[in-house]
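Taking the form predicted on its own, here's one chain by itself in structure tokens.
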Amino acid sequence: MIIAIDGPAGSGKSTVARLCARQLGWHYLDTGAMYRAVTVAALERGLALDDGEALGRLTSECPVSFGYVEGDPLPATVAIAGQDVTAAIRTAAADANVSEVSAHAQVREACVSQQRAIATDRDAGNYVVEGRDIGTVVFPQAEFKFFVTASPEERARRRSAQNAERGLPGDYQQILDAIRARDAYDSTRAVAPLRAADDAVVIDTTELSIQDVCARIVDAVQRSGAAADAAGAPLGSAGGAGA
């Protein structure tokens, strides 16, 4: 079974699926770190940001893979071509250009074909996914579908919090100004454009906690007696997930 929980940059989605894959004892596929890990990667290499075709090759011919920790949901490592990107995806210049990256309907579509071996794989269980078109596109038949938002200001306020938490630099105004070119940007590229999907149960953050959001998503679940079903289902073992 899968949850898709979709959301703009900075709508706590990201922290929502992760509690929701602990609470549920579902693993947690972080597809917008997949995306980073093939930014991080072209950076590397010198590849312009502007070419689908060499950022597609890129994503075909080095896949990203997830590190867990025996019985633990939450992967614990990223890596491409093998290489660990764990710290490198979460800097500034992936977050400036991961955007540009991965709107290129050649990097989506080998993410996406990744995406799904990893998802749907049968003894892989069960998998609470987060992104931008995990709803709309990756997994349009998932049992489960959020839309996680919030208003640019709190998006941005919640961002530049985490920064200093990581002592990193982010001024507020221009950490706001990056929320909302980044959300025109998702929202009207012509690859998977951001948006809910139809049967989407939409959830404004800005005034609730994450403990809040989480507990909603869990309650509708369980009270499918979904989560009952899937009781049971392996966690991902040491060597973790390819994708």
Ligand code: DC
Contents of the next structure:
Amino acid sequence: MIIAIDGPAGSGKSTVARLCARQLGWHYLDTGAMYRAVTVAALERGLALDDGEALGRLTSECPVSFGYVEGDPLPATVAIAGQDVTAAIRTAAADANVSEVSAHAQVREACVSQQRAIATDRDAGNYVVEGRDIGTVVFPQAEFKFFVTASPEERARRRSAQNAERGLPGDYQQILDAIRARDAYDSTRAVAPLRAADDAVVIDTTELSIQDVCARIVDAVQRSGAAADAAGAPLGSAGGAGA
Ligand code: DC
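I have the form predicted on its own already, so could you send the form predicted in complex with ligand DC?
Now the full complex is given, and it begins with the chain already shown.
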């Protein structure tokens, strides 16, 4: 069974998706981490970021894998072609280039086929899958679809507070401008633009806590009986996602 959680950067969807996976005891797939891993590999190899063919080949030839620690259903590490990139995918260089890399149809095709293989592996159990196009493109047949969003101003406020905590530059206006630019780019790109699936439940988190959002999602799943059906799913059997 699949819960698709899509939404823009800063909407809180990652935190929500991780918390839901923990509460339900389901696996978690961060598809943004996959595009980030491809970006890191492309930068390291000095590939031109406007060369969709070369980047598509790289994505097909260098599968992304996730590493787990005993007893935790959430992955602890990310690797591409066996090379650990857990820290590298969160750097400013990855941030600055991932939109361009992930906009290529060839990259998306190769990433999407890896995502489908990981989350539908026979031994994989149930997955919370987080991204931008999970409910629309990757798993249009997902049993549950949520689109988590928040106003650009609230997302900029959250990002600026997060940056301040990490000692990173946190100018609110600059962050707000960057968020607006990224939204425009992601939602108007030719391939798999960011948008809510017609049958997704849209949750605006502007005035909600992470716990409230997660409770709504977990409630919806539990009310449907799916969580109970899933109780026997093997956790920790990482299937295709295992490193
Ligand atoms: O969620 P994130 O910020 O880690 O995502 C990084 C980038 O990857 C972001 O620019 C959008 C892109 N992405 C995508 O195009 N499709 C996905 N399913 C996930 C992420």
